[in-house]
Amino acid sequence: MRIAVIKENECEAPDNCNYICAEVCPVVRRGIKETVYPRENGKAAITEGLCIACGICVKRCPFDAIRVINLPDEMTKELTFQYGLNSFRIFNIATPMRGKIVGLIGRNGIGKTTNINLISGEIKPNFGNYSAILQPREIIKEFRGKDIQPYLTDLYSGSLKVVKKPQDFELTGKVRDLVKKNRFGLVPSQLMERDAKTLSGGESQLIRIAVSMDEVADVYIFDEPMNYLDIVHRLLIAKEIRKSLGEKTVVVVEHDLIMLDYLTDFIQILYGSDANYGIVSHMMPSRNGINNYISGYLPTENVRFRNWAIKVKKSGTAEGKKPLVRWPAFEVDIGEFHLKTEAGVLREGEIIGIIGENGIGKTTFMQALAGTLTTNLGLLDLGIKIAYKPQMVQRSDCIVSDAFAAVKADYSTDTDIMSIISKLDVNKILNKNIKNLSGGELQKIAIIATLMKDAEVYLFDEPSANLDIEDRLEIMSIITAIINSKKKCAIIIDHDLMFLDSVCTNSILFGGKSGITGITDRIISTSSAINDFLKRVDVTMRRDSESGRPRINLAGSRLDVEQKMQNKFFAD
């Protein structure tokens, strides 16, 4: 089976291209012009049955808009959905289970959102016949004998009510008008009178989840519910979904492996080629599924979907290394909020994590160190160069390469920077407008632009947001390598505990009361900071014996009870 994908947004025929793909095609040169031809809108099209997969058009396209991929012929019968001519397609389908929580995991652009749109009924399977509108009975017949058939039968009959929390959303109006029931008490009273447009990313996420859970339904679908939520609220949401929706049918898409493992009963892995095609794996118990995803291999299907395994490793230490920068104890007042901090020191090659819930001054602390926020000592001047990536990255009407050049004019001759651009697949979007980037692409652009700057200290506020597991791993590796090799230092705010555990040598645990006070603890080891944080929220964690990744213990389990008795809330 051969598939050809032409990305219409990248294809600039006919305005900036005279169909070079057709000019270089050997089949077209033999006189079979319908192999590569203009479609009605002027974009190029490829007849997959005539293509010989020589790869010449892929290499010669000046806009990197073409992919030609060979797949096993048996995949033909698994084709579930295709968007259009030479477009993204999905093989197999996610399968909800009554009374269970099923998690979907995979790279961005691999078809997770397409799958939840299929099982919510927003789009219907077309089995590659994208120009046809199939009747429900025809679709159900195609899935005869498969686990998904009873679910689709109920869905198309109208006997299932489905509620979906989308990945991207916009809230307008008063919070009290949006959250009318708040039947699980997820939204605190102090947010009720706020205008939705004034909410932070985490507050907006919490409101949208509450709105979805307020509805009485048979099926609940959550697309990346943990984005921008702090660790406390991630645990709160996970616990509430398990407790209140455990007898319903629940599907969750999520990149935080700790929360996905804790929240779900079963996992389906999506793999393939991002933006080209996605394949949905068989169902697996959550622990096995996540460990298989980390290893990049599906033993029951004998499929290696990644040629390397994700390494979950504990961060090192910066003890004995030369101090690079010190900051004094300081305080910040913003309206009714008060932050009180302790003095600290950063050493060469050290990466410090910031742990704590939202609203207790983590970003305020980082802005003060960056010299953009006035403290009781005035604007801090630490006597060194600081590069700062803020939490919310602003979109601009600018080409990516031009934005990079504005930060560092000769970035294209910097081998380190170009290596980072290649590792994060940003070279494919250098000619795209920033305003059209996805959330993950925008995050990568902001991180690279920060690393381009000539600085001693790099500050990153929530660098893992909107990134998939592989990109989070790559970011971990890149930041660690640069900080160590160039003897710089960094501070990272993030809510993914696995990210912080892997990257940060030491951490600062924040305390206080959200929106009122913030207090920083001293700098301690990251494992100690995570242990102290977990003690506050009465949750224990251990490391998986196979992968080494942190896992949450079920409340009241033998391990949970034993670790609490030993005061080891994080069994490192």
Ligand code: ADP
Given for the second form:
Amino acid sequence: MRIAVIKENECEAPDNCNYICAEVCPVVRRGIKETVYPRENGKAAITEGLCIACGICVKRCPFDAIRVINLPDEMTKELTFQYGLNSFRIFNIATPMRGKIVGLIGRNGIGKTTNINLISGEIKPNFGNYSAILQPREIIKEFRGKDIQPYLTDLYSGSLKVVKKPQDFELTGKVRDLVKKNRFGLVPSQLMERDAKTLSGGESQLIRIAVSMDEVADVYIFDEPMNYLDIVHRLLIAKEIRKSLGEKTVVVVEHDLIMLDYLTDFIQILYGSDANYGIVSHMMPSRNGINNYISGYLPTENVRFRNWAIKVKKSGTAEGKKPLVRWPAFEVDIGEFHLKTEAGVLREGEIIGIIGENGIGKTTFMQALAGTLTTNLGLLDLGIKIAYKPQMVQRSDCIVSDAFAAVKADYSTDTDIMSIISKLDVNKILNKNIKNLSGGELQKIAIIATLMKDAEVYLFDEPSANLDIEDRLEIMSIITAIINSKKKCAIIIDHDLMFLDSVCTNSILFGGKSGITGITDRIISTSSAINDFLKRVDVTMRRDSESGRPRINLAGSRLDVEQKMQNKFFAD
Ligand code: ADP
Ligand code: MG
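Now show me the form predicted together with the named molecule; what you just gave was the form predicted on its own.
Shown next: the complete complex, the earlier chain at its head.
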């Protein structure tokens, strides 16, 4: 089967191109005008049955708005949903399992949220017939013999109550009025009297999850619950969902692989082409599912969906390398909060991680090093050039390429930078306005702009936020390559332990009490820092024998008990 996708937001017909797509189409030229034609709103449309997939319109569209993709014919019968004419399609469907936690994993724009909305009942399968509204019994009939059928039968008959934590949401009102029950005590009492509008991203996320869990329902759905949460809350939420909802039907979308692995019993992988089509894989036990995702290959389907395997490598050591920058022990007071640090040194080629919960002074520490915040020693001047990506990236009203040029006028002639831009698939948004970018795109732009700066030390505050797994890994390897080859150094604050584990040789663990004191430990190896952190939260972790990725042990399992007895919280 052939699918043609036209991105309506990108297509500027007829105003800015006069349908060049139709003009160049060889089938239209032969007189079959319905092959490429204007739709009601003036944008272009393609009749898939007439298109010969010559690819000329795809190349010639000035806005890069067209994709034409050939798929095996047998896919036709798997088509479950299509938004509209020449738009994104879903093949197969995410399938909740009673009494189990099912995880969905895949790139941004591959259809995870669309699947969540199909199983919550907000949208209904249309099998490609996007202008029809099918009756529940017709839909159920289409899925005869499939595992989803009994679920949809119950859903449409109204006998399932579904609660969903959406990916994006806005909270309004007083926290106490939103969180009426706090059944699981997830919301700390000091937040109760606050106005929801004043909360941080992490605090809002926590409250939205607590509100969902408080509701009594049959099915609980969480779309990217770990976004914005710090590492302590990620573990807390993961434990609580497992413990309290383990007997319910639960579906989770998540990019933090350690948390996804811990949370779920089964995994479905979504693959295909982002923004064009997404295929939902067979159901796999979580461990296999995540290992298959890492390797980029689905054995049951015999499908290679990525031509490289994700590397979960242990980084080498920077021990013995030349010191590049040193900082003294210093202290910072901001309002009620007090930060006390140890002195430190960064070596050539070294990337140091920072681990700790929110409100414990990680960003303050970075700002002090960057010389933008007064310490007890005054403004620090480390005598070295520093580039800094803040946690919150400003959404300016400016074209991406102009923003890049403002950082480095000749960036487009720098082959290293252009290679990063292409690896992160940022070419296609160079002409977009920053204010219209998605969270993930904005994050990538900010990271690239930071790497463009001429500096010795690069500071990144939460670079993985809003990125999917592939982008996280791509960024990891880009940062590592630059820091190593150019003999620079970097410090990274992040809450994704797998990200820190594979990119940072050494780390600094922050202690203290959120909002009151922050105390930094010495620089130690990342696995020791993770070990000490896990000990604090009473969780144990081991490495997967096949993929080498870190996995959390189930509380009370044989490994958990053994590792605690040996005081090995991270069996590395
Ligand atoms: P994910 O959650 O995996 O990031 P989504 O399910 O949100 O992916 O979106 C998948 C694709 O569906 C997007 O790339 C977008 O192009 C398309 N899409 C989402 N909502 C709509 C809509 N209402 N109309 C048309 N296309 C949509
Ligand atoms: Mg989504």
